[in-house]
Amino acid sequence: MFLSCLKMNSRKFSYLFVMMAMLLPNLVFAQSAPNPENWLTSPGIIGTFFLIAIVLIIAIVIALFRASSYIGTVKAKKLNAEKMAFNEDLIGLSESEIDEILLKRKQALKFKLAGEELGSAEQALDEKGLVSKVSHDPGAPLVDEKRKSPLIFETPPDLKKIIIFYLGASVFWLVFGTLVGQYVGMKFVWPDMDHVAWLSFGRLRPVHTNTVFWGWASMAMIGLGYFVIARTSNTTIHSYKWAWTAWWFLNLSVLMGNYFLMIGINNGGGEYREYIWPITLIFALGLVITFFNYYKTVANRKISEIYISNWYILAALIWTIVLVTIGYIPTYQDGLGETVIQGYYMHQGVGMWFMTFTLGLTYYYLPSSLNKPIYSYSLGVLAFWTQMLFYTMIGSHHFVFSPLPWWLQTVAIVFSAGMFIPVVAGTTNFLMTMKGSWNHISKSYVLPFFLVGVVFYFVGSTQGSLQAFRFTNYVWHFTDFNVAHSHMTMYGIISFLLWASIYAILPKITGKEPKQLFVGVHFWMAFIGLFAYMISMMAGGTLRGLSWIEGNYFIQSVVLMKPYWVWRAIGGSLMFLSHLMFAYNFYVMTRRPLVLADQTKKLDTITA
């Protein structure tokens, strides 16, 4: 029997063996590098400038309508100069040449429409159900239009503390980070700035990433989560003191771990996670404590529904506490372990993390902003589903024609592309929500931010999917164009949505109004600034790949990028000064009305 078996074992492993004989020279030849030739034909690369293309559309659009807004504003300062013009006239005139004008204008306003003009005197009928709300009010607004609304919500005041510190600090840390960021970009273009060990680009480069990583973004979202949660749950805020210690836990993890960075004590090559696992273990019980909060405050809502925002943010403080925790697992720090675990935790962080809670506050910020419910709520539920399905895999996508396994690495580009679903779907659903509101973007300087944050998630995602495949990996990886692509989603995505919702709600809960013209001028420093560094690092990044293609010394790849590294720190000094231009109308937004102390003073002067 056992060698009958044997033999009949042996038989199955000789087929194998000659069938995995067979199948070598395929893998092999798998692994081969493609050919580069006619590069500018590959679909990712046609791709890509197809998607770069319409981020200058819709800057053009944007554009066109502030302008338009500017020229009927001044149209409107001609025709009262004409008014007062008119009026000098009259004093120059006599009674009689006054009296017939006013003749004039008496038989003017006599005069009344029929009625019938533009249609019939037959009754309206909506016989297919076309029209669902009716508004005798001509003043209703579609859209928030941000010009002194007297529209203030009723915010209890520890929540609207809560928001305003997680929002100051996140403000804080966004100055500090890109200011790090922004010295660092000047050293590829000054190499010779400084000669001090803790000012050197390996130290402050994820001193730059970390802060704004976990510092600025981390910080923003959990500030505006805490009044999305409360406000769709209809309920308090479970427990300000768990809040308060969060935060506490969450700037310390940021302060200390950049402190360590700056003085060489790191994690290692692991990218967005070099600060050594004490400091994360403390970042991680601040994350445990919001979720807890979180969840407290859902399931103690005062209303049967989940909204969907809350689905996104639950899920985002899940799946990053998981993260944290096989991201320091000793056990998968060894070998082609750390490498696969290196793709899954940077992928997971961004995607996750920071894309999946900022979504969630897109579903409540942008209808709200715009006086309208979300598009789609299926929509909403299948981008949620896709992405929980898809993002987690994608990860080993940096690692093509590594020694990762092949089909590992098939399988992440395989996911990468279905990323597509809910990308398309997550877009379609902010778009169509903002349908027939687009004139309101020279009205309102909530919306510019909305709309550049949705198209860039479509945009950044989307090329992220391209670049994933075999071809484009192997022209741009390892190269600037990476550079390029994560700051089109981090700062294109994230940092524009974030602005949007801040400005957005803490006009409403503190009754103070930043200046149309201060936020026109971040918005556009900051997009130009992005569009100029993107570019700059993706036409650079393309050459240097190139290069390396083509067997060049790689010193001649580096003196091939100095041009590109010069805009590269043009683009990045003017997103530097839009953060500060931010930090002023955040604070013009958040400070005490001193005038009320002045008039109590005037009062209790004029009782005495």
The other form holds:
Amino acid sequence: MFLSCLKMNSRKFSYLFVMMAMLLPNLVFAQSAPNPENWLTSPGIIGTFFLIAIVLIIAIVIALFRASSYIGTVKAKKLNAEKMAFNEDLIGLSESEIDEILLKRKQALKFKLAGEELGSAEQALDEKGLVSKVSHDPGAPLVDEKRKSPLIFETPPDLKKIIIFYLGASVFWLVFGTLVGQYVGMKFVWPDMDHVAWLSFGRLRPVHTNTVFWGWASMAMIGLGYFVIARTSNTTIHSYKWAWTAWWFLNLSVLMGNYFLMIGINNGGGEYREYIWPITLIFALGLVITFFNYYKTVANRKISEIYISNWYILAALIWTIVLVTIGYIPTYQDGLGETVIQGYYMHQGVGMWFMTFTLGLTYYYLPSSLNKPIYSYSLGVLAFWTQMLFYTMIGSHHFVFSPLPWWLQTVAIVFSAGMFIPVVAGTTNFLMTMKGSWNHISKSYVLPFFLVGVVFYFVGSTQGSLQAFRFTNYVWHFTDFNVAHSHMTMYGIISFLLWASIYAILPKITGKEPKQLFVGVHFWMAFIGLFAYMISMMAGGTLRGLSWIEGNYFIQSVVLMKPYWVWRAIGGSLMFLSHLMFAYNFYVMTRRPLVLADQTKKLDTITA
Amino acid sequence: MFNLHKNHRNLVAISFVVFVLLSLFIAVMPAYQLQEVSPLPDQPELTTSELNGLHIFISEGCVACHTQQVRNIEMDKMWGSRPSIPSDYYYSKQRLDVWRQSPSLLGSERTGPDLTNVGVRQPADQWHLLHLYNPRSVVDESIMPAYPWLFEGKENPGQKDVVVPVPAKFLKSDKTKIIATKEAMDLVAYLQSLKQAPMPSTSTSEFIPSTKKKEVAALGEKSMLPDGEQLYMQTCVACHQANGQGLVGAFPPLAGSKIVNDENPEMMIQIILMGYDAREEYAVMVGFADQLTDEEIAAIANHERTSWGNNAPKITVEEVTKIRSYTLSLNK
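Could the form predicted together with its partner chain be given as well, to go with the form predicted on its own?
Full assembly next; the chain just shown is listed first.
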């Protein structure tokens, strides 16, 4: 019954996809005549409003969940008070009434249990460790107690060490990269903060982007990938030595790349291609080594099927190696050739590397932290191939109305709209997996991260597709709206899903859990910060675009942006603080066993 | 057939091959085609100094905030007289050296103005130097970074040194003079070289008009002129400032100026057309004869003659046309 239901569903979905694919040309070509007068009613803009509303509503729902559990505890207190009132009534009873009650009570007290009424005389013992916490103070905490990680995976110590070191490096780069981001964001408000060459905006901006790309997200992905690859192949990693070599290569390239950027040596200013080729070569070698290590591990798997996560992860590596090679070969990059490659490279850097890899991780960590299988394997495969087909073609949508050939721009816009297919397929798969487990959200510190990441996957990607339309591009291109979009995706999708995966796996392999309050602080500061960042840049960007269309002189649009830049700096500060919190949580999850021994000792004395 | 669920070799090989094919079609092939353009007939090659300037432009990451592309939509008209075409980038987008590739000049953000035509729009060297030393010295609201490391301080500048008339507010000490280094001069040379080359007359490259309804101009001669204040804010404000006060030591004030307030507009129009270099205490002004039409000059002049306390009679387009033909004939 359930199976047939599933089949029905996936057939319905494929109908939906076909219909959507047929509608695409209409959607896209209807955008050609820019008319800024009724910009509010343009489909792209309405769509974006709608998408942001989704996130807002979900945030409100999560907050309401929290609030309702709090109200529950308040109600319990009220009940207590009623009991007190009842007791006082008792005191006011007359003597004869009391005598009668006492007599009944005496008789009741004489009754004695034989001790075997419930069928057993055995002592109650929690032999299977089902009781996780005994509390003598069941008072009212503000939110639900988070469930502890129920099991600890037996992980080979070598693998554990690799994962912790990859994640440790990623945490370092996250804190460093976002500190730089925070600093350059403040320069919009105080441009004369410093007059030091290597701290100037033009040099630090690529340091921020490249560090969070190649340092934070890439290192975290590869580290988390090692666990997935080994676990789903039911085997050990092919070579730990290779994993360490790649670790050194990747970190070295980010370190050297940033150094060169700060002394003013960059590859030519193309976004995410700012490291000069010798440094990118080191990074690419790290990727090649990682690919072979993963590939060999999958090849040695002890089960016949290749789990869907490994499709995404292996493909992300092979595609990114191709991408970097094409991005750095010079023979076709003079004149506007460079611009075509730039569009291709910067978009695929996000789409084929971060998005593909992180989706692969989510296909493992999301179902495993819900302790159930993924909703549909086939939807995952559909999303995989459409991801490759559509994502590859859309790079030039960064150059709409530019001197690039019109056909190239149109292909990019049409396929951008086609991105609805993998995005809807992926989102459906994740949400259907979560379906039936919604009540776990308030009981888990991992699931809120997953939920936000998945919702942003839908919202951020769809918003990106809408932004590629000619009209929306007309208003938003070149404005800070682009900055909002990139943070919505790289932060809202990638970072949140990576945090979810890290909180899901680290306690299971180290046996140490972070304080739930601190994970909550990380979550809410990151989420509220991102929201402030996003909304201010979107609102400001839209007004700026309209100001340009009006033909106002340029400096007016700079003055107009100033309050929005202040709000962005505030949102950015919250995001940065949340990363410090995350770094502390990471430390708690991975600190040396010495501390753990200490803790068990204390526990022993308590139970003794 | 391929048994992708169980055959890792096929899975990786197929995703590799298909991705490479798609990439060749969407990126490598169009990139090759776009290399095969030639420069426009009147497009100058970059000089050594301009090329050095381009290198500094890339090193300092200027492309993060400044685009160099005039899109083919009406709102981009303010950045150039025609949409950009692939030939425009023939000389500037070449591989920089062994280590660095062809620069990404088109850009993706306009935090600051587009620079496609900045050499035409802002032709004064002194202005650029001041602006680079500290942008706030010429544009109050600017948020562009300052580049003091392209300058050096000297107490007694030599004859060859280019002294930048930095207002006292932006100086640490009164005694040192700010000298532009070679790097600053190269960068300014590069910025000055940014001019759209004229198109051969046969080609047709036009802006896509906005479908926004144009405001119908009210009757009467006055409203037939373009908006003088807006033109002033686009063309003149960088030096003479929004309040018409100029900058002490760099650009003369227009408010209360004898030339601007003169009943006879001849001198004023001549300066706008041909530029001015008669007063040592101020920077050189370049002429705008090629950039502004008679209507635009009349509108700007009228704005200047009636703002900031100035009170001179307005002039007509015919007067400007007359002065232009007379002045040009003198200069021949």
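Residue numbers count along the first chain shown, from 1. Given the structure is predicted, the values throughout are model-derived calculations rather than measurements. Between two forms, the rigid core is defined as the largest C-alpha subset superposing within 1.5 Å.
A displacement of 2 angstroms or greater separates the C-alpha positions of A76 between these two forms, with the rigid core held in common.
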